[in-house]
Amino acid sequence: MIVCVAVVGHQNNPLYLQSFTGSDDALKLHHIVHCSLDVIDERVNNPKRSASTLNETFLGLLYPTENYKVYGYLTNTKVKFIMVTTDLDVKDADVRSFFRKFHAAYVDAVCNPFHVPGKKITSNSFSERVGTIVRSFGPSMTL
């Protein structure tokens, strides 16, 4: 079950966050998605990246905590889209399908001509549409 997402910005700014927990968890999940950037930025930055992973989007798993698995995606412009997950038995290949969907509702909600480039996403139709995604994230995705 995913439990939070976000989007940051190149500048390590957050321009989306969503936690899909019933309890108070907000403030930690916030926390594992800062923690976040840090492996994102060694991984991106390593110079001793193969040709192959130059070009690879899918970052994969960032790092494992004791309740969490945290996963991470990086698109062209730099900008992190990140996913907190409680299963600990994910697949890449399923993490790959819903970020590739959780990037196609970014770009759309990017388009809108409303929308100030660097600015927090503020769109409520970009949140139902990422929560729908989650919702069809899991067990029933891989049917």
Contents of the next structure:
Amino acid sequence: MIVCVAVVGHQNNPLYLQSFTGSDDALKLHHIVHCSLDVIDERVNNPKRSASTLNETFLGLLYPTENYKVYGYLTNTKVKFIMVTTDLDVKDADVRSFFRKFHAAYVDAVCNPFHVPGKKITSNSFSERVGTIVRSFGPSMTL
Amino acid sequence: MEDYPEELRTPPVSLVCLTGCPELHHPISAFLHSEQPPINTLALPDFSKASVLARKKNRDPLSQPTPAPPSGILKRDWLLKHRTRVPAVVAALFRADQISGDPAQWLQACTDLENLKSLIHGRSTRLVVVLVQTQAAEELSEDVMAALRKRAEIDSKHLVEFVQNDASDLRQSLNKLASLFAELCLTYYKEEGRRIRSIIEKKSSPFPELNIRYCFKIAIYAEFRRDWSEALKFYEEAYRVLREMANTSTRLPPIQRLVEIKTIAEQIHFKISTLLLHGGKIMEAVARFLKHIKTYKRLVGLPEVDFLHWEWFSRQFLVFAELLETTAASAPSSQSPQFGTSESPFSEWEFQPAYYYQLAANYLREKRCCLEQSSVSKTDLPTKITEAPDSVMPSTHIGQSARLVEEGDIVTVLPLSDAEYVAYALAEAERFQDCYEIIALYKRAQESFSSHGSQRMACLCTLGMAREYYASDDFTNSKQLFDTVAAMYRREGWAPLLWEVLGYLRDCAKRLGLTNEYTAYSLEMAALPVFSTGFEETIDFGPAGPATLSRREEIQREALNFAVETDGDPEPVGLDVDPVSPLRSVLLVAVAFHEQSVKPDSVASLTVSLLSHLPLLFKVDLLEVEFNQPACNFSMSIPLEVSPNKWLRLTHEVKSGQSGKLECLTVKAKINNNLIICCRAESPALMEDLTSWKYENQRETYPTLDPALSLSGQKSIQVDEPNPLVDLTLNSIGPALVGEVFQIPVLVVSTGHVIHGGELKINLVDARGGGMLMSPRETDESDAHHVELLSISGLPEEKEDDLNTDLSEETKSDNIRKIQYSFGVVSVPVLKEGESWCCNLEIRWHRPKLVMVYVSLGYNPGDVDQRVNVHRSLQIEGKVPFFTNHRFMMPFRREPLLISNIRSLISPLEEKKVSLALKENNIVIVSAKNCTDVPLNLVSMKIVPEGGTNSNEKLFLVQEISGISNKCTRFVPGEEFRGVFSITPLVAKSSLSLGVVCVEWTRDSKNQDQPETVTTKHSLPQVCVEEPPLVAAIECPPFAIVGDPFSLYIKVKNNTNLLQEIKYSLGDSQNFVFCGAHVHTASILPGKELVLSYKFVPFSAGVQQLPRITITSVRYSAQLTPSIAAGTIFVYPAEPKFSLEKNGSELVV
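Switching forms now, from the form predicted alone to the form predicted together with the partner chain, please provide the structure.
Below: every chain and molecule of the assembly, starting with the one above.
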């Protein structure tokens, strides 16, 4: 199950953070998302990445905590997506497809003419759409 | 890791026992220890001490046929025993003379051997007999050796002779001994391992404990042999069996059973990790560790002792982190280029010790949490209370504890019940201060993370430390750490995280009694952009409380009424808000003047705008606005209401009588009479967004009504100077000429202001930019300045003593007068209205240059302490007065042969230098052309040798042939003047300086009485003076008459000491007939002159070319050919008639 998704802006500031779990872990999830930015920084600035992965938006598993796995995604506009899941054996392909859907939703949200780029995303329809994507992630894993 | 016994932490080392000949023990031990692999020695000085090798009475259960249930898995001292007491080889050392000499000694040796044999009986320990010979000559007979071998029941190769008479023998013997020991140790440990392995293979033991023990022992024996892969295999096996046993064993009470299993698992896992890491298999080690963690995480055990589990669990992470740190050399970066993908399921941090330190700290916190609960529940249940027994000690098996009971002299060891054990464990655990351990772990993690550049993770570790300090009531340390964490979250705008940290900080400040900081943190919290979205109500934010709007409002009320509550302290709380302060979101002040500049004493309007993100409206009782000119300060005492998230704009007018910059510095807001917020005023144009609010999706608002002013408004305004009522005039008379002192008159006329303290500043600047009026290389020399301000003349005090300007400068110190090369300051006397003052600037150009002269007059008009400045500028070009040139020539029809000229013909690339003939009259023609726009008077022109005319040694003679006839030659622009000089060098020199041509001139001006004479110099080049070996001269009449014969002589002088041969030839010509040789050769004696005489008769009149004359020197292969001019003669058709009166002398030929 996905417990948290986040959109992080250029200054590493949170633009959107939604947790889908009980309240106990909500602050912990904030910390997890914040700390995983370190790994994103390291991966993005690491010049060792081969040419084939230069245009890769999916950053892979950022770091495993014991109860969660954290995945990252970097859009072409350098906006970061972070997803925290409790499923400890997730297929990369599923995560990739999740991020693709999430990216599409994000693009639609920031295309709103009333959205100011760089500001937090407060759109309700975006939240609803993200909720749907997150819910659809769970059952596909059990199949 | 340090808690582990040493024998567990280090790889085992083979053990050999030495007995007899104690003097040899030390060298042998030292040698064996330095071997690779090393061998430890157990040295027994004499045979009587050999009893330590004796086995204990109770037999090893391995060899007992009837299996009794084992009381534990591993014995505590087993490993130590094999490393220090049970040798693989026993070596008996005998002196050769002990064996071969006295029969009593032989008997004694036999007895000792028997004893040894009986001690090691039943073990596979090998016996080696070493015969020590002090001299190689002490050969023992074969039969003695055989007898000894038989006594000891050993192979012949186990009887070693040890020769020690010299160093090489000793070394050889030691080597032999070491290799024998190594071989025997290997065999011993192999056999031991095989023996135990056969037990496992023979029958599967009903007790898994024994299986684990056997596997462990096999692995240890394999480690003795350095067979790492086998060791790893059996450790893995032991670990597997142990894990299976965890659910089935019933031997001990459940709590202690689990403790034992975990302790054993920890040790085995430690061995596995060490082997993997030292083998460089870091990926496998990490994977193995993660599996270990996963396997044991749920094995918490009974809830009353769950703290033991978490303590154990935390230790796993700590030990693994330490292991990783010690083998940090093999970082995995090269192994997997990219983490987090399906090919490499690990992420970067899993290879960093810091990650495990941090988790160790987390689990230690968990342990403390459980311990607190257990302690509470213990006091809650007084019925089940069991006093912790006094004398609990570790039992003989690893992971078990036992109780010592003393009854009189008899000490018995009794097992513990679980209840007793729990009480004991609780009592033990409560003795330790976990928080320091937790802080230390977080600290290690934090340092490691920040050294890897993982700032946020380091920040999280700092937060962990800060929370621990907070929990242990160390608020000073806690506040310091929270502050660093808060800075991080503020920078990146993580409001919920910041909210939590600020909550802690606020509480720390409150407990430390820091009123200002308490208020500051409270207000920052109240102004944070956190909104209730449903979840925040239930999240535990620590002392901050839920991150909701109502909580923010509550905090604001608390902060604003804080000082009222502490009534005893009437002093209001003062907070400073600068442009980097986080309190800008509490109160932000923007000040914008409506104009950019204002006239003095006229009104400038400005807008002061206040913005607050506090959730509740508040009232400002007094607003004080302060400027850099205190006269402009104002305050507003009407209560102002500042609404949340809305600009409060106030427009005010100020009037400044002082010119310069008027800047708003601070705005002080007094709230509730107990809080003064002092905000640094900010310009709307330069204002930065609030870090915490800039990402909020809010409507954009402007600090001023006019949005344009919000983009361009400044908090400062320029107050202009009053208009000057003074005329400043600069005049110039055309272009300046290089070298002369050029005067520029400056006139100051007061047209309304009285000039007080006037000061005239003069600045010379290169008009083409660059500003520098000197060549960059030679800035120090005064000569290097291309344009120089010499002085300022025409000043009243200077008129009196014009000569001694330096003195006047010193005596009249109140009169400012400074003149540098391009800058000058001079004071202007007090001038009343209508009065005037003038001076002349004297400037000299050293090079032609276009210069801007800036003159500015600063003064005080009247009594006001305010300066008025007037500026003027003038562009003046400095020009060269003359274009000077020079030319070298030889006298007419005279040709010296100059060797250097021939050389330069052959190699034209060499630097060409003019060559002059020694002791010949060389002609120099110097031409000077007036290239200015004004007529000039030429006073003189002369050649001055370098170093002056009165030089000791005359190198050459200069004679002026034609020059300036009368005193002053006036010549108009464009006119050229020529001077002809004859130079006769007296010394042959390859490089001779001819000095400079000095041209003295004046401006041709009628109005000046005595114009200043200026000298312009033109330097002549370096010449080469050489003695010509041959000089050819042609003598010929100045003119000829048609049909009238005339003589032509060619004179060739030989200046050398050698015989010179020359060839000469004359060409044919239509216009002349001549008699004499056409082509001929001749020889000239040293120092003599050859005269060739020809007779010519011209045929036609006019300018005629004589037949071409060529003289060739054979020695120098050089031709002397007279120039075309020299070969030209004018032929009159008839004898000319000259006016005898005028130039009678010229007629005489």
